[in-house]
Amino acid sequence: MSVERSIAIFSPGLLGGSLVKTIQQRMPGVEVRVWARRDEAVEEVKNLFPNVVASTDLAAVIQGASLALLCMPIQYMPGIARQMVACDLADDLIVTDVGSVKGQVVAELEPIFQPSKAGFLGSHPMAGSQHTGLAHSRGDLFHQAACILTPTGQTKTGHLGRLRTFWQKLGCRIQEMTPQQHDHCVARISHLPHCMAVLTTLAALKQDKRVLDSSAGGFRDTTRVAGGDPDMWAGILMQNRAEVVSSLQDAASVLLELVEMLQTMDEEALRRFLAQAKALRDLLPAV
């Protein structure tokens, strides 16, 4: 039996649509509502999920909900949050998000909801794809994915336990960090890899796209995430820019080491360099 009676999802893209599918599979009997900005998106939701209430009317979607999830790009969350607090909210409403940055998101959204009956608690399910849009949503997207929760001193009593239960029901493994710890962590294991995929793509193809004719799996795997939505990733990188810059500076230092080894033909140092990378990569758990 779920502790949530009605779940409102704001913005039906890849993550929002995957939430609908997973909630319907794993939390039967819970009402699901979806808010979308455009009428066309509402119709797409209704066609794909006939049992879901979908509307462009934000007040109608949030009314009576016990849990609301913000699934739009993080730069648009504060504007939606301000609209939400002007609505009739349930006394037990928890608002969370699925954003890849937490420091600025929590700092902006907590004060918005503080005077209201609702409480905000940040979430980040480490699940996604380079693809975007409702058409790519999946019911197994959150299976065994890590989900990082970022409670603060302002988190309301009971909200952390309820949110842990919700994400666990969707199949996630729960971790807890401060918003600052989260942003440091994801800069290294998510934002830096995205930047390096972008850099590799540009360095390899900008001067001569014809080399693609000879590409194989290695290039495809290394650059996969560079196919992500530029608008979404611009927001992520700008909002976490201090941690991203720090990780890129470390990457630049390591790159210069590699360049120097090759220029000086230091094969022994190169072997140690590659072996160290392999040993660290081998620590990654098998999927």
Given for the second form:
Number of protein chains: 2
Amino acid sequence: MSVERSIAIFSPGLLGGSLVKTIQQRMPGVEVRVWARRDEAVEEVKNLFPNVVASTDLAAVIQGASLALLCMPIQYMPGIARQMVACDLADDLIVTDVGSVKGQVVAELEPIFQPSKAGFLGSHPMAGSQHTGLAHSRGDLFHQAACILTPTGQTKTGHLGRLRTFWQKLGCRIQEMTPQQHDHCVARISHLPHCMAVLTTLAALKQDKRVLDSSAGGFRDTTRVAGGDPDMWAGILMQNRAEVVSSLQDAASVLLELVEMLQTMDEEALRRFLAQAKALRDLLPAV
Amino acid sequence: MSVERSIAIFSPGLLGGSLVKTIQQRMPGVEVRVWARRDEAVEEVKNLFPNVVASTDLAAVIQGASLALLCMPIQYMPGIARQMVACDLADDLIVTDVGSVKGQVVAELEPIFQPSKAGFLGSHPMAGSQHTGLAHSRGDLFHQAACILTPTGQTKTGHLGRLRTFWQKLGCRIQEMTPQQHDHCVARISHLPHCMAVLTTLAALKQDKRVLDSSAGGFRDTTRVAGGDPDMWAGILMQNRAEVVSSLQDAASVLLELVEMLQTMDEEALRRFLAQAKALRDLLPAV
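May I ask for the structure of the form predicted in complex with a further copy of the same chain now, the form predicted alone having been displayed?
Whole complex next, starting from this chain.
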């Protein structure tokens, strides 16, 4: 039996919808409730998940929940958290999020819940898609995904263990970092690749998009994530801007090295440079 | 019935091997011969393709062929072409290649065949993989791939039409460009994405490769081609260095724009920048 009795999901997009599907599959008997801002979104949830309680009434959704997951864009989280803490919360409530940036989120949300018996603890399941919205949600989105938890000195007793158990039941591999380590790590492994896909698309096609007629798998894969939602990604990159800028500066520096090798025709150095990248990329297990 | 009677393939790697498989599937009745530099490679070909004549004897392989395909790294092509032209060549022989760079290749190879009745005409099927070697060859590698042909004022009568027909039978969509237009186009759509995948890998992992434990699909896809063969890619990038440097300089310039938006916290400009990339990337049909 699950230690969670009732799970409240705030905002039914790709991640929120995939959470509902996965919890229903993997945690039978646990009640799931969904809060959405708009009536239309509530109707969509009710149509897709007939067994789920869905409402625009935040107080009704959070009442009695043992776990609440914030799945809206990061910038809206503090406002929702302040509405939440004014409600009647269960003593054992853990509030977490699924946001891609942690430093600022944890710094803002943790103090909001500090005076209550509930507590905030950040989560970041490394799962997503260039597609967004409830319609793209999947029951296998979290399967074998890394999920980073970001406990702090203020994290309440028992919360870390319960949250680990929850994400593990959903199929995730758990990692723990401070919010700052998290932001450094995901800038390198997620935000930088996103930026590079965007830059590759622009540099390849801005002058003349007809070159697209000759494209093959290399262009397709290298630029796939540039099809992601611009509003969501503008929020993420802006929130993590210091770490993102630092990783982009490292990319600019290796770019200049590469240009230098080509201009001086140093084929031997170029071969070593490409071999170093290959050795690093080959560390990733094949799927 | 095919207009080609006997097709000679020089070097049985990923592309050479995939050519043998595809020709056997799609052009039944056409003789296929394979030349390899090493005895071991000849044996490997004979084991994989019992109906194919394979030899290290270049003169024997080219004799009577109506089409010869050069599939070795670009830098070895002129040497092989000079050995070829000293042999007994059929009057209707078309020599082509599958190399990723055309300006220098065409400038070197076309004059070698000019005095003979045979003629050179460049081809570039936009098909490949991060994996190389005969063992990875596939009968569907060319299916719906773009294939760029690079005729010049010296291209002999009838050769362009025959070569179009050949690649179409293999499943390719044909494009025609000058060798210079080709090198500009593939620098943007293929060589730049390759470089960006390499740079993303290095900038993400050089400092601390443990961030790889948190990687997801974005890093995987954006960096996939960085696993390609360093020797082959050093040759390609070096041969097309002027166009590659120019596209890298464009990438550096959009990179600096992005850093500037983040540093000045211009979220509105960032959103437009990401939306522009998304609009361009969305032009690519979904697979």
